[in-house]
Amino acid sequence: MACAFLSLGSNLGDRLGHLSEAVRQLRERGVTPRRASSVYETAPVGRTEQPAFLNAVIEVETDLEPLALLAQTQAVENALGRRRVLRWGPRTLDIDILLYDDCRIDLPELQVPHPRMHERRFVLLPLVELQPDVVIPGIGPARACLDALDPQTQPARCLGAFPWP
């Protein structure tokens, strides 16, 4: 059974159902959900002029290989309306695999650790919050990324409670 980190976030209708919704279809495709950070209201990253997202992560357990589970991370995605117009886009719903035991991959569709995660406020926040000793391979302590990050320029407000389905 593998352990993985999830980022989850929206910033299109009902945000914190979807990221309820998400985490129920999840565990129907074979995710098992174990522990969740509070949500967390960010503002967008790269385009800027869209509502802002609520944002959490979830730490999950699977028998799924790496492909396999961003496979069903892109049905989910799709099935509560994902639309891949523009890249850093508005969409009702986005799952990335943070990590994923202690791998490292680099393929064309998958990197993981996420090659962007070290430098997100709306990532690392939530991800520390669950695991306040979590090494991104290859990059180090989240902590210390997260302590990198000037608050001023990537603001996030916690909203409380994961609404566990």
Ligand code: GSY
Contents of the next structure:
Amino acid sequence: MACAFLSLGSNLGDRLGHLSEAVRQLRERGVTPRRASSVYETAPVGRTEQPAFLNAVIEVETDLEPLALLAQTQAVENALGRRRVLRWGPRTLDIDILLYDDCRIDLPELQVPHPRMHERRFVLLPLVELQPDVVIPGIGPARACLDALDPQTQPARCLGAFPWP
Ligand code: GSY
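Please supply the coordinates for the form predicted together with the ligand, as a counterpart to the form predicted alone shown previously.
Everything in the complex follows now, all chains and molecules, and the chain you saw is the first one.
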């Protein structure tokens, strides 16, 4: 059984409902959510002229290999109505595989650890809340990455507990 950390994000429609529904649907697809961070409201990174996101990180257990896990996370995104119109544009639900055990994967369709996770407050803040001592393979402690971010950038505020379905 592998342990993975997934980042969830939504900035369209019922944002909280989408995070909750993602957990419910993952459970039905061989991906068992064990723990979740709080939910954070975060300023959009990348394309900034879009609505604020709700973000969280969940820890999951699964027997799926990494590419099979990716297929299931994409199936859940699609089931929640995600349309890949604009790269870095608004979305009902985004699920990124951040970490998969201690694996390092570099395939065209999947990179693990997620290649930009160490520079994103919307990932690091919930991840460190959930697992304070977590190390990003090839990068270092997530806590150190979070501390290295410019405090003036990427504002985020905690909204409270994750809405477990
Ligand atoms: O890569 C995830 C989608 N995404 C997000 C996000 O989830 N949160 C914030 N704050 N900004 C983002 N930009 C993109 S793209």
